[in-house]
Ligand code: TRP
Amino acid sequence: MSRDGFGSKIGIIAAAAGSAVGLGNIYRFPCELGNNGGGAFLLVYLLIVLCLGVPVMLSEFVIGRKTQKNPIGAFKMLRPKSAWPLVGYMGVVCALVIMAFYSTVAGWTLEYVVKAVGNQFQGKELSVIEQEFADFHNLGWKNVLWQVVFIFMTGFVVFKGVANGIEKYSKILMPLLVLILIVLAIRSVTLPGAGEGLAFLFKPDFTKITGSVLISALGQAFFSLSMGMGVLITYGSYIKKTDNMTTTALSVTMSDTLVAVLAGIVIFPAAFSFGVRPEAGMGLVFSTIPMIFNQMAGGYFFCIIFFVLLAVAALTSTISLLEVIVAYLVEEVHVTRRWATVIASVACILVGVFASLSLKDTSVLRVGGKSFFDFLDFLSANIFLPVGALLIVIFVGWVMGKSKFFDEITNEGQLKLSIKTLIFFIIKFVAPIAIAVIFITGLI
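Structure for the listed sequence, which is one chain, in the form predicted on its own:
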């Protein structure tokens, strides 16, 4: 039986970029930038994405395309009868963990699309909107309902397969996401006082570049590009042997960065225009942004567009997470894609329900003093992702070796790549150190 795969170069770029682009680009990136010096953080972030993000992404693509298998099958093929397949198992578990709590937040976007369409923010003060957001967390059944709906939407796309599902819908959703961001950015920069927000975003103050800023930028780039969770290995396994993986990795990182910067252009001019603190984080998205649109001419229309944008961004990420689990079930457990999608979706719902219900003020669903939602977030972001990515670059740099890496990224010598030695040097020496720093910092 022939293996499903991407049918075009633009398909893999759209799908992989869709995985990287998510809610983190829309709210986490502006929050990190607001807390870490504005333009100085942006400059450091861009350098890290280019110098570190591309090589690490290539490491995962190489493992996936060389083996044409899911993360577990890939390590089994490359190093059978060793402990390395455990890295693949960790990636699949990580995808399930992230999907469980990420789908909770994704469900919120659907609730706020409904609120925006119903014009439920009209005439309300910020404190009222903030309280309504807090009250929504305490409606456990409503959180679960939207979460299940979102997982169903994700399962529908994944069930269709790689070419007819993930690729087809990614090629629609990603351009739509960028288009919506551009429309909102144009509206934001035309607000009174928007220039101050643009200056904060693009005028770096080099005195603000500290060790803390470097660590924050490194962490944001690392997590934004979906490294270490099995997604890039899975998507890499669908890349054609004739495609140029280096240009694909560059295109994905550029797309991800473009969306993050556009999100900054949407949020900061509007925030400064209305006197809102730039470091408001999640509250900036679900509380302050509705208030800002509430005061804009045409705010009703733009508020709907913004929350549709959030839902689209979330969907492109949940698709990739679910596909990691489905690919494992299809190839290693040997069930059909239909049943694999059902099993994976049900598993995500069963774990995700506890994450949603743990956000209630009266919830007893806590682990180590954290809500179950925060525990899953910490477990993935601070343990699974950095450890997984660290082991992947060590595997490519020290176990797979230079010759096999060069063969794969040059398509057996068919492509000329003058910087391949530099890329491998980064993978072998620089990336492990950088990722180790993220891991230790995250634990602290």
Second form
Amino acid sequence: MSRDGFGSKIGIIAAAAGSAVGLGNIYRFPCELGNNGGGAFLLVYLLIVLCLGVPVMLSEFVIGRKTQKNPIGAFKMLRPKSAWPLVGYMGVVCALVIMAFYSTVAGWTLEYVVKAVGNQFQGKELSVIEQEFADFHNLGWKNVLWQVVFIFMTGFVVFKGVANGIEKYSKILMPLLVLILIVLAIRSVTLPGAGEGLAFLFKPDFTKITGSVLISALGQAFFSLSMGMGVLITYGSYIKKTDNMTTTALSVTMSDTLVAVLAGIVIFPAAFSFGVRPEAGMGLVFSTIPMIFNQMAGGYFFCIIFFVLLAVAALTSTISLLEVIVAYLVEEVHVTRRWATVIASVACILVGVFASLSLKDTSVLRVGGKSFFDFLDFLSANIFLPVGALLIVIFVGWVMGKSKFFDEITNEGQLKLSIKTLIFFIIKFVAPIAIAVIFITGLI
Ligand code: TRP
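Rather than the form predicted on its own that you just supplied, could I have the structure of the form predicted together with ligand TRP?
Next comes the full complex, and the chain you just saw is listed first.
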């Protein structure tokens, strides 16, 4: 069967960066940072991205491009009759878990586009905006409605196919998002009292680094880079045999990290200036950002554009998640692409509804002291992704081996890559040990 490929080099970078840059950067990153000690978290996060980002991403790309298959098919092809395809199955389950709660937040971006168009933030006090956000959760049905709309939108793009779907939009819109974040950052750092927020972000307090900070940073790094569950195996399968995957991985890692750090510079100075607690979680972003626009010339229009772009960023991420489930159904279960999209979307809605409803104050949908939403978030970022990434690097480092890895990243010797030995050393030794140690300390 012929598979869609990406038309150009920028195509795969745009698509992988589109998958990486999303709510994880703008919503989840500030939440995790605020809850895990600020600057200390940022430092650990950057270290993890710097050391593990490119090697783990390359491991996924290599598996994907070598086999030209979805994660399950890829492991089946490389190690038939072994337990390795389970890593692929775990990825499909993880895609569903992430989609379920991610689509909740993605739905909010649509609600916020509507609010912004209706000029519903201007002139309001922080407490009012915060209260309206809480009221919105407690409505329940409205969250579910937007969530379903968002999943349908995702299904529509996925059904239209990978190459023409994603490539066109993210190339223009993601740089635009960066631009508007820069404008926001400038406004934020010039607010009265912004310095305290900057200090929170950039002055690490080393005593705050605990096992749970480490695992949160690790999980956030994998989550933000879309690593550890096969999205990048799937995307790797669309990379051309002549492309340089190492520079692709580097560009994706850098752009994603840039957006996350920018989001931090937008959120924390403003949050401290307005008096939003750094541990405020979701409100940190969904209340602080409208407040910044309130303090800005042209805030009305910027606010609309921002939430539209945020919705698009979320969409390019949900596309990649749904694509994993759809590619599995099409290539391994042999259903048509249309049915695969329908089945995958319905499955995401069925689980996702519970995630949305679990955020009501009165909700009984709780697992182990957490809302079902938080539980899915924790399960994916702190358990599935680290375990998935660990198995992937072990596979490439110890099962596939050095020569096959070198062949693949150098395009059968066509490319000269002086850092290939270092990268392989990280994949074989550093990454497995670091991930395992952090994962275990995090659990204790
Ligand atoms: N990386 C995306 C974000 O930061 C979310 C995402 C998309 C993701 N695909 C993924 C996370 C695969 C983990 C695995 O918003």
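Only the largest set of C-alpha atoms that superpose within 1.5 Å between the two forms is called the rigid core. Note that this is a predicted model, so its numbers are computed, not measured. Residue numbers count along the first chain shown, from 1.
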| field | Rigid core fit then V393 CA moved by 2 Å or more between the two forms | value | no
| query | So, does D205 move by 2 Å or more at the CA between the two forms, with the core held fixed? | reply | yes
| message | Given a core-based superposition, decide whether the C-alpha of F133 shifts by 2 Å or more between the two forms. | response | no
| field | Inter-form CA displacement between the two forms at F222 - rigid core frame, Å | value | 2.9
